[in-house]
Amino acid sequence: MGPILTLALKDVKLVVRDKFALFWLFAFPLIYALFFGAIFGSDDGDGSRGRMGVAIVDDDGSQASRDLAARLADHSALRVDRVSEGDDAAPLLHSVEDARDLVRRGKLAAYIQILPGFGETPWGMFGGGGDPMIEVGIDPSRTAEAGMLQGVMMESLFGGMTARFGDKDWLLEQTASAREDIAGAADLSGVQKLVFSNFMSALDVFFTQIDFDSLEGDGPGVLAGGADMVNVVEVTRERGNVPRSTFEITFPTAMIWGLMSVALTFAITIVRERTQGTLLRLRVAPISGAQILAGKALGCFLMCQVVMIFLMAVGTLALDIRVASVPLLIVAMVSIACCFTGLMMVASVTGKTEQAVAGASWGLMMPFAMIGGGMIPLIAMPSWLLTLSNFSPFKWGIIAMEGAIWRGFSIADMVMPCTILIGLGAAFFAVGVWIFRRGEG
């Protein structure tokens, strides 16, 4: 044991005295940690960066277009400018031209037009009739929203109903209407404008009659629309645990990345001391090959060590990262570890200099990095680049990490992850020495 720790401790003070190689080990997986962090925690302080941006267009100028634009800019989920500071201001109108301009221009995700003639059909208590009133033109690349834009739309359409429904002279308004249209209509018969014109009287003696005020307050008889009948409740994991802050997220990608310096630093230093003639003074010395490349392991593992205790002291201190669970921690860095160990083996054979081995391994570890979560996030990989990210270490070494600091994973959550990067790491080790001896003779 005593050569493989000198060797290893000689390996690790060899990269520690490489100011270019530490850039790459500590300060560009935390640079990576905390500008992805601050971009992605950036708010405004306001809640809107999740909101989808709309711009609304009133054509209409009543005041039951104006209602409807106040009570979309009051939306949870649309992003709407304002004239001025406050939310209690009015929502910011465009003219049609512009607001189609800004969803062109990729600025907006949609706009909303509400049409001339919207609050002077007497057909929108029943929910319209006719011609639409109001157009929505979407960005053809966020098609996937134009589902939850319509959804907003209905609620806003009808969130105003209760109110209309509780003002007595407008309804009666809208009968008296409707009846001088129903006169009118040219393709209806004798029977049926008779039929129409009895159900706007009875409608007319309906709303005559009615208290409204006795409707006010609670009870089954209430104009309180469907909107109480529904109780929208925020559902996590049973432990109850989400990320505090971007950085959790972030952070163990940016680990990733640090060990991904690693293991291609370590891969170097083989070809290194190959080329140097170092290797070979190593296998005249009395100590064994078997023991030679345990040394470069051991020196690989721990350096790793190094690199993810650094960066989780930065995020536990400085960020106040949280871990849940500190054992779990240390099995996944173990996991982790072992498994870029195996990478940084298998890496040191793709060539026969320095510059080869190192275009190769990059060439090796960006592909993992690319389809496991490290440059396009999992949650947005289309179903079939999702299952191929199976075979990326970049993936499990991520879910690992994330278990352990904020997905509050039990001991049956992280079997999986965890034994699949150390069969990852034992396996590429295996070919790694395996490609090594043969070429070694």
Second form
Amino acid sequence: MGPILTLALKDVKLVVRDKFALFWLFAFPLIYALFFGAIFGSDDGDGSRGRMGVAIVDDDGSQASRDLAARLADHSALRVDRVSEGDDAAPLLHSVEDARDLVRRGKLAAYIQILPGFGETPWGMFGGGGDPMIEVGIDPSRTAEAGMLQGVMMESLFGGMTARFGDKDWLLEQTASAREDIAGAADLSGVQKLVFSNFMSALDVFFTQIDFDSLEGDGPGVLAGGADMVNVVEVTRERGNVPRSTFEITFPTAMIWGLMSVALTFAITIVRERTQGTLLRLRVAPISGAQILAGKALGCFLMCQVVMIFLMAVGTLALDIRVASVPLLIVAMVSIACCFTGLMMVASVTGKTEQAVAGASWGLMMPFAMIGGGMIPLIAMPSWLLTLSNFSPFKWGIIAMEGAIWRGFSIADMVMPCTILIGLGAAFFAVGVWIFRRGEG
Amino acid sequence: MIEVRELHKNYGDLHAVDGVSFEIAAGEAFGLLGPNGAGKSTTILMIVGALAPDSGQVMLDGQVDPTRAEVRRKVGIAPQDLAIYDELTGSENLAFFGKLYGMRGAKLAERVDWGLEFAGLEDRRADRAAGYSGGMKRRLNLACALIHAPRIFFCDEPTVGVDPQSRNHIFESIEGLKRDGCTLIYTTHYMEEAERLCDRVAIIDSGKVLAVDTPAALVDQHGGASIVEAEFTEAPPPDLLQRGTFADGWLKLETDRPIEAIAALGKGGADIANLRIRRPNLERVFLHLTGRSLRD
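The form predicted together with its partner chain is what I need now, so please give it after the form predicted on its own.
Below is the whole assembly, all chains and molecules, this chain first.
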């Protein structure tokens, strides 16, 4: 073990002292993870990511329309600009022209226009035969969002109704107003007027005696909001585990990029040993060829671990990435490092010069990266590409890392990706050693 | 100490080494003298077991397998390339190669200090080799090969591209190794180096050994006569001109007895402005054996 460790530590030292290599091993993966994590995770700092941006146009200007606008602005599924900072601020109202322009230019998904007269006919919306009091403008291709927006609209309108029917004073005003209308109605007989007036009086008694406060709270009360009738539960893929942030997706991918750089760097060191003559010196030392290659492999393996530990440390300490299982993370890291060590050995025999190996290695690894989730996240891949990605060690590396970080893999779940990684690593290493020895023979 | 028998190595149609044979005694300094591409380095690679010969046999210290660890511990090689790590310091380079030979602790530290002194790099021990001059790197290259105090030392063109000061340092270092009884195999295409450092020299060209002997014996056998050249203040008498060739004011005489020839010139009645004697050397030996110059 002595000479192997000596060789490995020498290579690690050489790599650490190479500023150019350091950039690709540490800085680039970190930049990658932070950049794409920030882009895909961007919510403008207000938690609005995943919410549908809409503009509100209030052409009615009544209390009812203002209430509806406020309810829409407060809805968790919508993102509505406000007149000032803070969730308590009133929603920013647009002209219909501005709103339509914002949607047309893709700045917002839709606009909601409350038409004049909405406040005068609050229930006309429910099939009363009158004209619609609200207009929604949305791109016809956004079918799903249109459906969701209709649902949000209905929920908000029912919320308005609930508020109205929970307002005792408003209800008494309505019965008083109805009583005046009955008294002045020319098409009602005296008996009919008496019956309806008594009914309104009974309603007054009912509204006066009922305890509205007791109708609030949980339960399917007659005035309860419609949303309470539907319980929304989160059902996610992968055994109910989801990444807590986009960094939990970008960091495993970035690690694989870093390990690709490690493999490439060490592949080049093997060629450099040959071209600068140090390989000859190693070969006439009292160590075997197997020990020389094992030293290279151990150096690459150790450097892979250093890169992964560095990125995990940044992720966990600075970006709140949480590891679901530390033991499984260690298993994943060992398996991935084995795979990339094998890949390094194959890459080292793809050319006779440093330039040739560098070029050929990128040519070897880039397709793996392209189909394996190095460029497009696995969770965003179409099914056919996901099938193709089975042939890439990148995919299994990312899955193993994600399995330990946020997919909540069990030991049994981890067996397949880790076995594939170690198997691929062994196969790559064997092929690389065979070609290397043929070349040195 | 070293026995080489009928070594052959071909690369396609090229016979890089074509039946090379020689023997080297313990403590002897043996030179392989030949132009670039003559097969010197390939021969060395096969002797140390870094390259498998197509045929032939090598015995190092009585062992037929030069790849055995106990044989390799006795052997050091300074390749023609600068086989050091630029990103490591001088002492780190030495320590790394020392560790490969099993040295640790105080013994390793002692040998590292020796190596730095040997290479004249005590003051630069903590500097990375990348910042060394060509001569410093060349000296460190030698020191790395000697860190484990080998009994057999292969030195492949150690003075290529170095300044005169470093060259002299290298010569003195190698002469020190000779005094310490190290068996030395030295390849070069500089005949001055072979004459100065080697007890015996093998003239090698196109993969074949053309002659093996001491430098003096080679010169005697293949060097030809000495050449006396004289420049006269005026045209020399006709009887002097008949003894040699005259061109550009210089008379050139080939003779085995140069002192007598000079005396004869003095008695010839003409004033001599300049006089040169060129003794036969290994360059002339190579020219005689191959019809080409060493630097062709």
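Heads up, when I say rigid core I mean the largest set of C-alphas that superpose within 1.5 Å between the two forms. Positions refer to the first chain, counted from 1. Keep in mind it's a predicted model, so treat the numbers as computed, not measured.
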Core-aligned C-alpha movement of Asn390 between the two forms reaching 2 Å: no
C-alpha of Ile399 off by 2 Å or more between the two forms on rigid core: no
Core-aligned CA displacement of Trp257 at least 2 Å between the two forms: no
